[in-house]
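Only one chain comes next, encoded as structure tokens, the form predicted on its own.
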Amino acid sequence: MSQALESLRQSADQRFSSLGWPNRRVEAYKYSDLSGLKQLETADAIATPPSGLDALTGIDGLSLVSASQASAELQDKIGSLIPLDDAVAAYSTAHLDEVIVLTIARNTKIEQPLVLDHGRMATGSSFPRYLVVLEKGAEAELVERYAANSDGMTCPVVEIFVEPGAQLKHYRAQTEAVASTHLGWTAAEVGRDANYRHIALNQGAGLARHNIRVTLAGTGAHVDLLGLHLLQGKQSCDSHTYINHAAPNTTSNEVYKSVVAGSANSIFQGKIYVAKDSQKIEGNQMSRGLLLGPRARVNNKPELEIYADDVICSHGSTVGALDEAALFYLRARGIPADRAKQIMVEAFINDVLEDLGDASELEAHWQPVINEYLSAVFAGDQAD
């Protein structure tokens, strides 16, 4: 490990020692108390290298190296987008070990998806870390998958630089075992006329938190943040997003949906920030929750913080149960009650998926997860 990375790790360790795990008195964690995670701090750190890295070697225009092999310029980017005043970011960085650096060369279009597939099969804590850089005019599709069949904790961190004119579509699926805890960080800086599209599926883990921070740093930059929570039993999942319109003439679109059964709790906290003198901004944010039972909960907190006057920004939030009139319409046509409810939930979910376009990742990996969730919920398998 380089001296710079060792210094970053030590700084994060000191910062986390002063912060500790946040409780509900910390505004950013008011709906998801993490103070109970202290007992996991002593868990053994285990290495969980992603499967499929060999498939990425030899791709023209793609460089894949460890941080120790990367240039000083790339090493300096590690940790630059992650705020150590956040306890989860500090904790993950305090355990920084190996960092995988992926660089897509200038004006290169990578045709095949870049898949980072993590399957934690043992109890313990894992800390995957990546730096992804798309140079000017590059195009790529990045796929993250996290699965675990045991208790323990996964704390992945991904920092992304989308340089001017580049385009990145980023799929992220978290389907870990209910006994596990998942605490993730994704941070991206989007340059002039660049496009970053992030699509997240959160279906697993008993306790999950995913922080997403995107800075639109160049004129003409655009970001889409699309997310789906599928929860049951006693699961709790918190998606916390922050979009910083740091440059003029930038646009953002954000849609998060949640389907909640049993006594699960879905949380969405999203802020659009418009800096002073960042004029001609357009930012739209919407969060929708669907409750499938009397004990299910959805906590949505959309926010706008605007310091410029030539902007078009909106935010909205809706939470409700299945529409009784629509259910009656389907039942009147001979459709059984459970099947009618499932049809309505599928329509609610597909409203998000249709925005994603034609993608093999959705059909091959997301759709089976969605089908399994719906089967469990409407078979009455979820625990209250």
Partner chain sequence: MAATVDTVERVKKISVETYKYGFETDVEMDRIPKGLNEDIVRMISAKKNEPEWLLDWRLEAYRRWTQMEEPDWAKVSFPKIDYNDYYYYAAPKSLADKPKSLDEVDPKLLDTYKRLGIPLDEQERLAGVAVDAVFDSVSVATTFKHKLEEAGVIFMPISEAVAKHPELVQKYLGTVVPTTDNYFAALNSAVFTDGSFVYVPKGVRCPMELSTYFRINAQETGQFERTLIVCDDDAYVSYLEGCTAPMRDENQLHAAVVELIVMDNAEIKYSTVQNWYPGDENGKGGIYNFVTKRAQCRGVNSKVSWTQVETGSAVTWKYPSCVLQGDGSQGEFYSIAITNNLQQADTGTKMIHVGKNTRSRIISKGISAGRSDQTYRGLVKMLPKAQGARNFTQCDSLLIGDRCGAHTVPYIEVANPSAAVEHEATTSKVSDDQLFYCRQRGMNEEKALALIVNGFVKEVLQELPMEFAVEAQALVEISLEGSVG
Given for the second form:
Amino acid sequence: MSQALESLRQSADQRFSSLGWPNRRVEAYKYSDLSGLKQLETADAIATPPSGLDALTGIDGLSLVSASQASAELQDKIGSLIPLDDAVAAYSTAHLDEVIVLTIARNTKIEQPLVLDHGRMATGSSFPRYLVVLEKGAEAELVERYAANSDGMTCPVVEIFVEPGAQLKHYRAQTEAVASTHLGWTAAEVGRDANYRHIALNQGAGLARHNIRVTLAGTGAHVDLLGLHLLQGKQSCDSHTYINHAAPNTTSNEVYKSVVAGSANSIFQGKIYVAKDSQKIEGNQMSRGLLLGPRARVNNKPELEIYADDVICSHGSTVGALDEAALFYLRARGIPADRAKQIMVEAFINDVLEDLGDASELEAHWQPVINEYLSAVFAGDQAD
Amino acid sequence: MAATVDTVERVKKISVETYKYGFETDVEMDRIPKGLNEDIVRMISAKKNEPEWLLDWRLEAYRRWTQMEEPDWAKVSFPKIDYNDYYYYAAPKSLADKPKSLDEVDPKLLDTYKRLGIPLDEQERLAGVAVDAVFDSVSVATTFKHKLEEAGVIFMPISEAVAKHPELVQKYLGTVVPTTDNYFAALNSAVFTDGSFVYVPKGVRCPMELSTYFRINAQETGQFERTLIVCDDDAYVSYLEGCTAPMRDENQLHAAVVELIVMDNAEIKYSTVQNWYPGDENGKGGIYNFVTKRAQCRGVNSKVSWTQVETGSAVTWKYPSCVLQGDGSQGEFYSIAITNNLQQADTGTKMIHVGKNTRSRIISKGISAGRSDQTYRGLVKMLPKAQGARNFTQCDSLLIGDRCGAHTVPYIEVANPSAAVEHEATTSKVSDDQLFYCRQRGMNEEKALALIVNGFVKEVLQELPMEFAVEAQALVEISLEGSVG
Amino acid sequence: MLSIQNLHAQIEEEEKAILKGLNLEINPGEVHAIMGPNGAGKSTLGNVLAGKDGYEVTEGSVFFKGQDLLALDVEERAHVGLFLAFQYPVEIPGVQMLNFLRTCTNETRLARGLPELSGMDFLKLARAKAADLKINPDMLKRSVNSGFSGGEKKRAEILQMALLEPQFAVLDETDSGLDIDALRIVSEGVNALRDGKRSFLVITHYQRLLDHIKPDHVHVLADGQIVRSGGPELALELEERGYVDYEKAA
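For comparison with the form predicted on its own, kindly provide the form predicted together with its partner chain.
And the full complex, kicking off with our chain again.
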């Protein structure tokens, strides 16, 4: 490991020692108590190299190297987008080992999705770490998948630079077993007239936390953040998003939807921040929770923090059960209650997915997860 | 933009010039020594001839307060307060012997209220509104006492109620906001001086609006009023408070506690027009307004409606809340907050849904101008037993000028699947299209802005009792006069 | 009454020229129609005359009753008698129509040296004008244009015109979004305000409005200039042939 990365790792280690796992008194973790994670700290760090990396070799315009082979300039970007005062970021970074650096060359469009597929098949902790750089005018589709079949922790960190005029579509699916704990970070900086679209599926892990931080750094930059929580049993899933309109004329659109069965707990905390002098901003956010289980819970904290006046920002948040009138309507047309409910939940979910076009990732990998979730929830085995 | 700079300059000038309540009344004061300790608490209690239980209650609060820390989560910042640098009791000497009637009250005091637009004497008093006038630490006078007594309504300074209705005060005091609820509530419990007590008995619809007018006058003095309103079954009362203070260079402290208790099918409508001195254009002086207001809807189908127009104070920390315990109970919060110059306000509400089919509604309109910072902070909480509960929240912020901030921090916690919460928030500036439209029809920019802003806050203004809506509307316009270049 | 000479205007931010040397003379009592393809600059003309921010006049002059119109603020242009009926009237939530109309009327009266009208006098006047225009007086209680149907919005514009009594009115695509009945009612309102002294500039894409509001002169605006002028027959010709002859050669 280079000197710079080693010192980053060490300072993160020190940061984490003083922070510790946050409890509910830490505002950002108000609804996700991580103070019980102490016992996992000693778990073995296990490497889970993504499968499918081989498929990415030999693609024109794509460079895939480990950090030690990357230029000093690229190495400097590692750790620059995630704040170490966040305990999860500090913890992950303290375990920094291998960093994979993907660079998409200037004005190159890569048709094939860049798939980073992680399956943790043993107890322990894994710390996947990526730096993704889309150079000016580049275009690509990034796919992250996290699965695990045993207890332990997955703590991935992905830092993304979408340089001026570049476009990135980013699919992230987390479908780990409920025994697993997932603590992830996604941080992106979006340059002038660049476009970043992040779509997250959170269906797995007993305790999940996903931090997303997007900085719109150049005028004309745009971000879409779309997310789904599909929860059941005793799962707790927390998406914590932060969109920083750091430049004028930037726009953001955010939609998060949670379907919560059993006694699961869905948490969405999303802040739109508009810096001073960032004029002509449009930022819209919607978070919606659908409660299916008798002890299901939704905790939403949408937030606007605005220091410029020429802005149009809004957020909306709704939490409730399925619409009784619509349910009645469907049943009156002869559809059994459970089927009617399922149809409505599908509609609720599809609302997020429908304008994503014909992405193969959705078809091949997300839809089966969604179907499985729906049949589990509506099979009647959701007593608690 | 030149226009914006000009705007800020003009707003500055006008808001200071238009604080017409900034005068000081020169009366001889009786004060206890500066500082805060157990002896001071004992002295306050002795000044008020309080019973033993109340002194013990105060001392307990004081001890707990010394172990607590000032909350730091609100989005406001101010230099550390030296709580030993205030006077905790200040009363005009002339009131020491409890004047029996207005004829015995120092004319200077009566004149003060007259200048504030709240005449207390028989001929001029506001028709249909009973007023309790609190001057620093004591009540000056309460009007229409007899008429209210006939109806069975108790409306008197809380220190008088402690003497005359100890059983009622002891039964309810601190049951909504416990002494240790928060730092400022604990402080208030230890040193509160006056405030109003209202009891509306079963089945009584209070025949007139009740109103308390708070005035801070003395230098370096904190005001710690305590208001307790109990509305028994099927009763109704509408209560309004107003507040002003002289212009002073030092910051003054105001930490109030208001407790409302509403029984079966009863309703309290509580309105506030808060116009404490906001400080000058450089943020010098002004009131620190740290207030805990909470209502408990204990009875079935009970209802509380908080309406506030907040234009004053240097720093505001205030979240009038409703605990909706009774099945079918309702809570409402209507708020207009305007900040200008260097004012900071962190305000909002909490709606805690405990009972079945409880309803709440939040309409908040914030306007930030100058270099001010304003935050709406709210909590809507649906507890597991809140079957069928509903909330609707609309929270809009308007920005005037590019050096102010507007923030929205709602917490939505739902633990009952049959409950429904709907929250909407927007932040924007006055639309150019609206301004152009009004100007094309012949209005100058200032007039157009006033009109548009008035439209923006209309939904809340119309919740105020008639007698005060006009005054509040004028206050909104004054606060924004000169806001466009 | 209105004299536009060699008017050049651009959108400030984009520095994109929209009007490129427009000339137009309108005499008292005349009704002129300006027709043209989309993007010709029709609405820009209305906005520039009214003084909307975001447009920059780079060349030329506009004189209104001998006065340099371009030197006046938006509201001053209204005071001297220029009225713009908006294509999309702006909604102002919470502001009651009656209050809005009274403020407009009194501000204009004051500027013209007339005394303000009392609340009562104004209410009578507004009700009378509304009745003339067959407008339901309930509209006066609603918020300005909020939740109004397309027809109601346009009728409200005509009501404002009737109250402010301008000497010159620009009707910007007043027919857009109106069904045939609403179009007739709005046109009747406009016609009622034609008194031989008041002038109108009717901006429209379609001829159908001109069946109801008969123009004295018709002009074709294309690419920022008036490229053809004629009588009412020109409108019929455009209706038949469309704007193909005038579309920009792309």
